[in-house]
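Take a look at this one chain, the form predicted alone, written out in structure tokens.
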Amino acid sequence: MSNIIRSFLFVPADSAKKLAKAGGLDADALILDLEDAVLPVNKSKARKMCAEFLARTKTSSQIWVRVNPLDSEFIDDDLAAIVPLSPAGIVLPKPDGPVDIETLSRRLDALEAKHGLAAGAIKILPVATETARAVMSLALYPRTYLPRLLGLSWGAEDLATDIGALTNKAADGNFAFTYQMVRSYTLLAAKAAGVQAVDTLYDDFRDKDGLRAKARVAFGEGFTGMFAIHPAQIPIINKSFTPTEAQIRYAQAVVQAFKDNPDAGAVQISGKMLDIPHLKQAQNVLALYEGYGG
């Protein structure tokens, strides 16, 4: 697995102040937001500022753009403005399912050809759970050929609105059961499709300990990255989604033990018997580390 993105930072595309700071941050990816962070009256302004950022900014971060939904009045102008400047990818909000990824892919095919860009260069990351219909379509992603699909992400705010819920939180402050289920389903769909699983944002950017705990749990469960809404969240997310030195050393020891015993179906390390699933888990850890540039 290569080119794994741990941190995606949302940046309102109509905020000159936030755009000016974004290029110097350590986020693996910036998401210039043309959708929810921008009022309808400011869409044109945001689109222009987004294009200028893409054209002029030199940064080590990948630059992605969250466009408006495919059925919105803004999508044609969004794509016309940003595709010629070849962003790394597009975050697609409120898709119904893989059919919308296919539709967007065809539009990108035509625009890439028109502007002399490499075919398939622009990837797609859908926020794949913002409606009940979208949640019911998650199982279709692994069954659909989507070469531009980088990963699957999920969100709880729009889903709560779509199903008429008064809140998406339980009494203890954590996500209610429905949203925990949707989160797990997104993780499984991403893994079945062979793409990255991106966890949703942690909305209290001042609570660093809470974010760290959530991010570490997500990494342990199999998520490879997370959305961020504030620059202060970036280093916490990047570190939390990177294997620790101890995890790397242990994984290397497991792999080496099987190399030293090529005919064995199980090996012993520190008094514990490990079999082939443990070997594959260790290989996954090392693949993650290499994918993050380790």
The other form holds:
Amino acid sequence: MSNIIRSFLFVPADSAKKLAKAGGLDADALILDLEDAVLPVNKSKARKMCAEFLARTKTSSQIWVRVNPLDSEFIDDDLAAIVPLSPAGIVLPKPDGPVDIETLSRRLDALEAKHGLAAGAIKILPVATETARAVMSLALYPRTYLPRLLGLSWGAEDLATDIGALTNKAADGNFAFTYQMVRSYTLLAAKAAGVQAVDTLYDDFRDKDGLRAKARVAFGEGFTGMFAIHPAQIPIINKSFTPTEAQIRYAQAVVQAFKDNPDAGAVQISGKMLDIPHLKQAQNVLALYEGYGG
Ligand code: COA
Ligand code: MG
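Let's see the other form, the form predicted in complex with coenzyme A, since the form predicted alone is already up.
Let us now look at the entire complex, which starts with that chain.
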């Protein structure tokens, strides 16, 4: 998997100040938000500012746009305003499942053709768990042909609202079981579909240690990246989702041990048994590292 995006920073597209700041940050991707961070009265202004940003800003970050949901009154204008400026991708909120990704893909096919853009260039990242129906459809992603699908991400806020929950937190402050389960299921669905698994945001943006701990665990579990809501979260996320030097060295040693013993299915390093799953894990770590251009 190449072109792995570790950090996706949400930037409300109606905020000139935040847009100005966003261009100079080192997020792997920016998500200019037209949806929940923008009030209905400001949608049209946000759309214009978003288009302007896409047209003018020189940044090393990929520029993505979170549009409004497919069944909203805003989606036609959102797509008409931004697609001609070829964003790297569209974040789709509140899809009901892969059928909505197919619908968006067809709309992008038509708009790319109309504006003379490369067919299929614009990727899609759904927030795949914002309704109960969407959660029940996660298993369909690996069985649906979705060439624009970059990954699957998940969110706990809208899902809680959708199922009539009063909170998404357990007594200890962590996500309640339902949301932990949805998170794991998103990870598995993404891996089964062969796409990136993007963890949800950490909302206490002043708590750097808390973010670092969560991000590091998520990387260890197989997530490839995470949403950010504040600039201070970006370096922490980028670092947490990059294999450490020790992890890379160890992976290189594992690969070497198998190379040195071409006829063996099991080898050892310092008295620790290693077989084929360990080799594949080591190869995954090195592939991830190469995916960042490392
Ligand atoms: N993108 C770009 N710049 C941002 C930013 C973001 N998401 N969040 C904060 N900044 C900027 C601020 O404008 C400020 O800039 P300055 O140094 O020029 O003054 C600087 O970073 C420090 O910000 P700070 O004062 O700590 O926070 P704030 O009160 O300005 O903003 C939030 C706090 C939560 C409102 C803001 O981080 C935010 O809007 N986050 C994204 C929200 C969003 O998109 N939600 C929808 C998806 S869940
Ligand atoms: Mg939302």
